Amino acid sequence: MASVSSGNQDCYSPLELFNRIAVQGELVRTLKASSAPKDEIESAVKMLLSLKTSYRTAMGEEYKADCPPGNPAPRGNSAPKADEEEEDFVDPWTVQTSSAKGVDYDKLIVRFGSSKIDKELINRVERATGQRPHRFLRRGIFFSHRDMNQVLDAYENKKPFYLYTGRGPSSEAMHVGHLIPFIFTKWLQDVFSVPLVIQMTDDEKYLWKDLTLDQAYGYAVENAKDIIACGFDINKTFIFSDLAYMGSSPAFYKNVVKIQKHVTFNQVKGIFGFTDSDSIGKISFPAIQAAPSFSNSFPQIFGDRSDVQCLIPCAIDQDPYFRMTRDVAPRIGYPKPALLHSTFFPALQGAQTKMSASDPNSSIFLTDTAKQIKTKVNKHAFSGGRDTVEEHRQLGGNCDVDVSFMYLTFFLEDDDRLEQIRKDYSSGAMLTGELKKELVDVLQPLIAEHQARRKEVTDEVALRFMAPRPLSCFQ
């Protein structure tokens, strides 16, 4: 039984060190319990101590099994320090920041150990595709990546890759923020002409929410219709419900089991913050979200090929799932998935939190009427304007915290017009009401056009997208 490879511990992120300590600690316990040779136990203990030293150097504090980096430590009755209160908190279920500007993404890149999407990478995408980079790339909305250069290497060398993204269907109605990964994924599908798999994690929502299995699956189908309305090509796209697909696909389930065998309870506790009172369904779910990262989970598309590179566009709060996946991949003989991370879409009330599907005033929903859109923006969109018109004319507004301007950066295609709005609002030449009108004028036709496309997506169309089948772009 071998120890965790030491590699160059300086290049590991704190979370990777934390996970490696958990794995190595379990190995030491196993060796001792099985009365392994003394030198083997001593070697494993030495590695464990070395990892803990590296962790202490990186974090400035001792390793604690119940306190993964980036999660608030259990404090009992002691009050948090001021700097701890200001620290952003991001995991797959919670996003919190005290800053009206939103999460500090530069710090998050460092904490998660990913790479910034820089101008050089954007230029390379443009050269490879022959297409102008999407506005989400131009404006830093997709801001971080893992191994995107490897995907471009494969593409330039005529080697295949595929796209994987997903949606957790917690209600029938989706909001505009939910569209962000799908708008970008459609662009990637179009410019690279590659297969796409979209996972509907209805099983996850059943485990985490107060839903029946039938409700969760029903939401998956309804959400799939909104996703299809983004314009995906049925010949290149497979949308699947976990509840429906996993039971009919031995290849998918075999990969789930392989992943489950190579991830310990300590690891998932460290990565996801699970506790002893969480259901075993929650604890095992990360393996299900990891499985689509491997091409042989879809034999109807890729046959028995396990070497097709996967690229995952997603919001960065989903990265913990795929850090785990990337750690497991080489141990089960598969390539690591690459990732493209997006920023969070702010709630109307401000960038401190993600939106809530349970609060209809926290965002613009895809079912909203033109009147509802106008009312929500005018009444609820957090403003970076001044208290009085006179003060605003003199000092100008703050685009960094103004939600209407943030939304325009996502949805207004014209770069020159966006820059003019920024200048006018910052200088005081444009008032808050005028900025909100600019947003309403962008959102109303965008939502109306989506609703028109959505009406064309019948149950029959949705089920055709969700039927396991070959895809014409991979033969």
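In this text, all values refer to a predicted model and were calculated from it rather than measured experimentally. Residue numbers count along the first chain shown, from 1. Rigid core here is just the name for the largest C-alpha set that superposes within 1.5 Å across the two forms. What changes on going to the form predicted in complex with another copy of the chain:
- The Cα position of L408 differs by less than 2 Å between the two forms after fitting on the rigid core.
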Given for the second form:
There are 2 protein chains.
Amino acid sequence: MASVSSGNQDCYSPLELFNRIAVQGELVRTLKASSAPKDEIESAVKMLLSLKTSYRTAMGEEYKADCPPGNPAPRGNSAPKADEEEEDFVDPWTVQTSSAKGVDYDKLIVRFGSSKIDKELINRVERATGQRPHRFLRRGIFFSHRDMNQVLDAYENKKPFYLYTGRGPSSEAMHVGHLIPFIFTKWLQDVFSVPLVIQMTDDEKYLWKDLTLDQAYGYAVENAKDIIACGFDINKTFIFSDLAYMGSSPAFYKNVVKIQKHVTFNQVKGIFGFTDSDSIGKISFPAIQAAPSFSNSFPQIFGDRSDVQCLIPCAIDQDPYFRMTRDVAPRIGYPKPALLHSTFFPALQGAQTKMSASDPNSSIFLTDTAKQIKTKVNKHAFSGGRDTVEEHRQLGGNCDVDVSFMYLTFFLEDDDRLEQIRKDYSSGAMLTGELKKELVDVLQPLIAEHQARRKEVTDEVALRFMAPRPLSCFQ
Amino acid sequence: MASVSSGNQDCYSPLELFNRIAVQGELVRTLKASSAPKDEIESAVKMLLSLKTSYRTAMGEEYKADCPPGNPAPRGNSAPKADEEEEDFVDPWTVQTSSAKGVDYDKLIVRFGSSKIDKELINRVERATGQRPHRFLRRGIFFSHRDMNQVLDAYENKKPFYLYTGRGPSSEAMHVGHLIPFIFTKWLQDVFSVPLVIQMTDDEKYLWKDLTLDQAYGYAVENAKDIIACGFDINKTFIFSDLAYMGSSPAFYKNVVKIQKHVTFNQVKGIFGFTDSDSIGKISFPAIQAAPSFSNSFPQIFGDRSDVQCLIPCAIDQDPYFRMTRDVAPRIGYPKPALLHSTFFPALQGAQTKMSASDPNSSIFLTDTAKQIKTKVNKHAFSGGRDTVEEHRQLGGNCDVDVSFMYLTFFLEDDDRLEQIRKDYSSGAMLTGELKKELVDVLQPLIAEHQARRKEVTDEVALRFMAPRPLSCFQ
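If the structure you just shared is the form predicted on its own, then what does the corresponding form predicted in complex with another copy of the chain look like?
Expanding to the full complex; the earlier chain stays at the top.
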């Protein structure tokens, strides 16, 4: 299928490149439409990005689908830049970057039109809650937002708001990266003391993957147990499977239909890249992810109130769903949900890609033993260290691309210790083996504790979280 | 907007005609996408059909969208026929014909690939049930079917089947034409003694019309009362609003998602003519009309059985939904629903169009008084009579285009009397005024009796029919 070559496109003419991009783009769409294996899609996307870079280098301007390079337009200031970076690709199904540092998030903020979470906003959260900001805020892991100031306005004026996040349960296996939004959401629930709804999109996974309905629902319940093990308060938290909740809440379906009436195929085509070969289930699904953004989707919690502000913590790849939601909201008389966006959790092999739940060596799984954790970190965590100890001592390691260091920024709570490690590793005082040991020492107890809490979450506990009911924190 | 001219396209060149057809087709799609008033759409469709006829006359072949008339292809046998008829247009939203006799149903059977209900099939129904076939069967009003022999096989082998029909509740006003499928379905329920589910597509009407969700649901309940007044047995009948049932039956939603996974936008585009400007609600709706064709959408009636054969009596314009359903069924492991198709009930003004609930003079409404019925028939029923009494006596009237006579074929039970009227009117022995009086004498008591039964149907009765529950006729 799509082979990934590394830049031998320089021998093509601009027109040949233009045509190859068009065909490669079609290939990517076809692969996505046919739910091809993730790695095939990623290869094809990588090739597409590479072709576009070659095109930009050759032409001095971006590839435009409806503008073949026939006429030699004035190049002027936009002369070819050989060293120009490839553009990152981010949508809910594919995250691709060519940089070992990972996606360029500042560029993403500009491209998506969101706002940076700056020092001022973090200080305001601290003032409003009286709590030290979570390390994910302090370290820019939640880095972007939409309308967070509006949520804080509401909070300061004693107006209610609620949290909404979710997970697509594509398998039983969850890795530490999957916990990022939930760890942060639990903190938000604790410091603001607000209701939380968690959507398990088992219908989405049924539509996109080769799963039965029963499998998808089963994964939803199993994943819910791992989510519950993050410590959510049952009195403030409602977890729901779409397959179960849609059939037990006329209010939810009514909002889904309302949204579906106000979004055209043209719009979802533009936002999600759907094609005419996609199933009508995929095409209409975005409305189902949008509906929990509106409080009257949960009358058991909010009564008939449709004006309770929603705040959605999620990874930035989910933003397209909520750009659509925010576009629809005023047209159906509802407030726009606010958002807090996180960066992606890097794969052990490096920050170029998101992790894959289907590759056991690409991350630390929530079921890994202490020994597996140690082996995986030592064997697979991409190192920013030098080739030899002598060189490392002399030149120091590179924390910007070192995955063990990146993982520590996610999980090591102590800011001073993290800064010390950064200094020591960068200077060469700390060796790669020592850095990896620091990470193993953090991850082993973290995973062991999670496993202990997970064991307490029986089917019965999960189903109590998943029962539609009032939440005591909203009156 | 779209003006309907009557055949002055003869002065155009084939290429001009080709281009005008393309533009007019786009206009029809745009009008439909923007939910333009019905009469505007109908005018535009009429114009489109007229242009296509001119094209066929000029070119000796059908208009093909991707084949402009540039190259003078061999015309051969398909020489222009000046007298060729315009083609009828039938889809769930538009029925258009240029013939006062109405749509050519034999052609429709060929085009849709269904089977004619012939004498042999009618005899088989009579043998199987031991009942005289309903007048709608005897007179070809239900004229087409899919797999009815399979239903009879099942029935004769004591295997269960069930009936499914429905209505789109676009307003409170229902006319006698709306009752045709229900009158026939009640007869089927009586003679076969089987469960019946009736879908009120209030979500569809919300998606297509300028209605609120509450209005659409309100119409669903009001229309259900008129349907109940047809005499359905509460022990064998479940009536449901999509807006209410979707949110109270996980089994129903699961089937909707299953169907949505197995139908692409390309398919619904081909079947229903959707465009990229249509809402994702419209695009995914066909799965919701398909789902009741599968018995496990109703676990309260059929338990977990997914193999109970479904038989759908409906007007032929609904067939596209069930062609799609029959295409999907084997791919998701369910039996294909069987179908019985009816002709359209003609408007008082003539059989060229379906009636419009928004034009009070286009039909007899279920709320009309005896006086209104008399006035409407006398004033508006299109007559096949001659201009003067003398001419009529001499040449006789034309029953094929006379709407009063057509209505009698729907509602006058006595075959001999109907045949006598046909003879007398055709010979000129019966005058138009006398024919109209025959119809008024049939309609007045029919509507009065309906109104009396309708009065008995309280909100409480309607909600009992609409409560998900077991039906005693299935075990």
